[in-house]
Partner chain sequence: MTPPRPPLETSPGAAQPAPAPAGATPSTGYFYRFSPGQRLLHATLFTTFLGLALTGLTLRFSEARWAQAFAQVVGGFRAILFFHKSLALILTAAFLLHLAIILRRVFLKREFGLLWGPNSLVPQPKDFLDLGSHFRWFLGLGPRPRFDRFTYWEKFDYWAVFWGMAVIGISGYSMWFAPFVSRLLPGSWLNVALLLHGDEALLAAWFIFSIHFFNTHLRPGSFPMDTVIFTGRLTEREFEEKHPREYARLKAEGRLADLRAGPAQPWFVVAGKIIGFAAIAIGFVLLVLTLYSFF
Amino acid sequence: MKALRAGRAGRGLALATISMAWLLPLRAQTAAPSAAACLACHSQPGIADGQGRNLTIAPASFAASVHGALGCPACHADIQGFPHKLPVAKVDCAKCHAGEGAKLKTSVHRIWRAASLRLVMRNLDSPACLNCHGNPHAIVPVNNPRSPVYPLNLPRTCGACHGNPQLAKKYGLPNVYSMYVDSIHGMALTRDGLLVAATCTSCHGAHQILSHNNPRSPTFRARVPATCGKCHAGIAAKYLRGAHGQALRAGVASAPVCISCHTAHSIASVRTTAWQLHTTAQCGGCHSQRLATYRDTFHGQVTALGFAVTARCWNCHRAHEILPASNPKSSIAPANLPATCGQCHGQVPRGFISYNPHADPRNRRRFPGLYYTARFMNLLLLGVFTFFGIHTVLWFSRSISERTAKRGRT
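Taking just this one chain, and keeping to the form predicted in complex with its partner chain, what is its structure?
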């Protein structure tokens, strides 16, 4: 068998195959060969073609595969008898899987493949299908745990390329695999083994993966809420009722969607302190004035210090059904403020809710008391330090000059 492996060119391999065939009780035939006939040679371990590709087929796994019942000629239609001509024609999966084939043709993978992946992917001439579906002679249904596209295996399959730092660097792709694996979706999948956990294809689709710039893509910005809403239906409905969802529906391009706050791949559990503190800056990315006035309050100081024990944006404004105070359904509508503040402060008196958690000491019209207090304190600070600053400097220099004078005398 070593001799077979060493075959350098197509012709050498053909000769070797033929010489092998003599040892087997087979005769040359012209009819389409049975799987058993093909496997007579191809079940031998270690046979390879001139480019070093493994040509060994495990009979048992082929028989157990989805294609096992079809036999060899269903795919390798060009092989009519033995010995067969070389090279063998490339198998076109789309002949049967026309729908998937058509989808793949417009997907980013097909385009990328044509453009550049030729340089980096192994099995260059194999159909793009096999990069994900694996060994063509052992393809099992997607719900089989041994399938590379079984939900629990899928991220690793996609990660073969999308978790490859060299590839990521070369093509400017984010290293999404590690992001995903550490995300709440990835944890649910790898740690908890949940089949319902979102994997790559849950959001991106399987065969027709489109760029997020493509309006038909499920990851296109405006379509993200619908994509996440496939699982998170309740949250999506709340989001669409809220100000952000309404803005998105109204066609506001900058309206935040799920991934604006949660990110696309590094989605963290909302229960982690890191994420709870991070969201404040996230909201403040757009609502900068609100963040500045929040930071001036006790709530904002404590969270800035690194402790998620005081109110953050969404404790008062809600996370998804965010509504303006003018809307009676809003959590910050005057009638609902006792309940909203009461989440932390318990039963609060009427005066308590007239506290403004975003008061701006620079706004004289809306917060005159605060404005004049701030001005007074600034003047006091300035006055005290100007007076005593001068006092101290003069005192110091006089003391020094007197000392040197005294020393001069003695």
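Next, give the form predicted on its own, keeping in mind that what was shown is the form predicted in complex with its partner chain.
Chain alone follows, minus partners and molecules.
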């Protein structure tokens, strides 16, 4: 009996072994392939699909990528054996990167892509993610200098579209790439290699890039000071204490913000002569009456001649913490005028600061003495020119008549 049972058990084990041996090939056909199995074909050069896209994968690049440790099935879950079916299902990055995918859905990139931006993309069928992050089989961390979104490489990556003349013409967009590269931020990054310099994502964000007309966008007008303040914290604090910042907080839509004076992309160094000569016209864009009276002064006329060393708006009013004269902390408050004027003129007497740099000789109500003095001077000047004009005409006529009479006598 024991021998019979042992014989039956032996035959069962033999049958199970035979069955497993027969099923192993089937299992290899249906199980998810390993990366090594995929690379056995995809590491060969010259592999392409029906649309001409290169399907060759460099094993070393894939192994060093952020996806290398995950293997191929992590993204290509539809591939379950060899030979696999074609076409391969499109990879959805949001399955793993859910947060980034949700942000991308509301971004201008996804909205434009859904419209007709496909025409200018490098790879029409690739997810929008790859246009920024590069080859999906060689993606490295964002802090890797080889990454297309590493700070030193990011402007060039964004510039592939935002520096494209055809795209700019089609959608009426400015060439912001060239503007940025020539700006103080761009030069600090590309020329000096400063990783702390502002890049595209510093202001616009990385995935949820919204239109500047969207109130949730960091580039929305009312939010610009907070966006710039992430780097320029001290300047932002001064701005918010000043008249411009207070007006913005009060809901005045026309209140100047950072880009009103510095622009959005073509930001120049404020230490250059070209910038300093331009500041009066910049302020005059809003304060036209003040600009007109400034140009009547010695300071304004010297500025018009191109001299850099002379007082301009920000020398007296400050650049960011601009306060009215009624505020004791203002640089133009009566008690602070000696120090303000003394920046250029040294120790100044009390009578010196009584000078009004914005006195308007055309405003009779506010400046009656100046108004009538200017009118008198204009009338005096007109009288002098009229008198000497008549005198010159009479003298010339007399000279002609005397010459004619002299010729008649000879």
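Because the structure is predicted, anything quoted here is derived from the model rather than measured. Residue numbers count along the first chain shown, from 1. The term rigid core refers to the maximal set of C-alpha atoms that superpose within 1.5 Å between the two forms.
Ala60 is not among the residues whose C-alpha shifts by 2 Å or more between these two forms once the rigid core is aligned; its shift stays under 2 Å. Ala69: CA moves less than 2 Å between these two forms after rigid-core fitting. Annotation: Cα of Leu370 displaced by at least 2 Å between these two forms, core superposition. After superposition on the rigid core, the Cα atom of Thr392 is displaced by 4.5 Å between these two forms.
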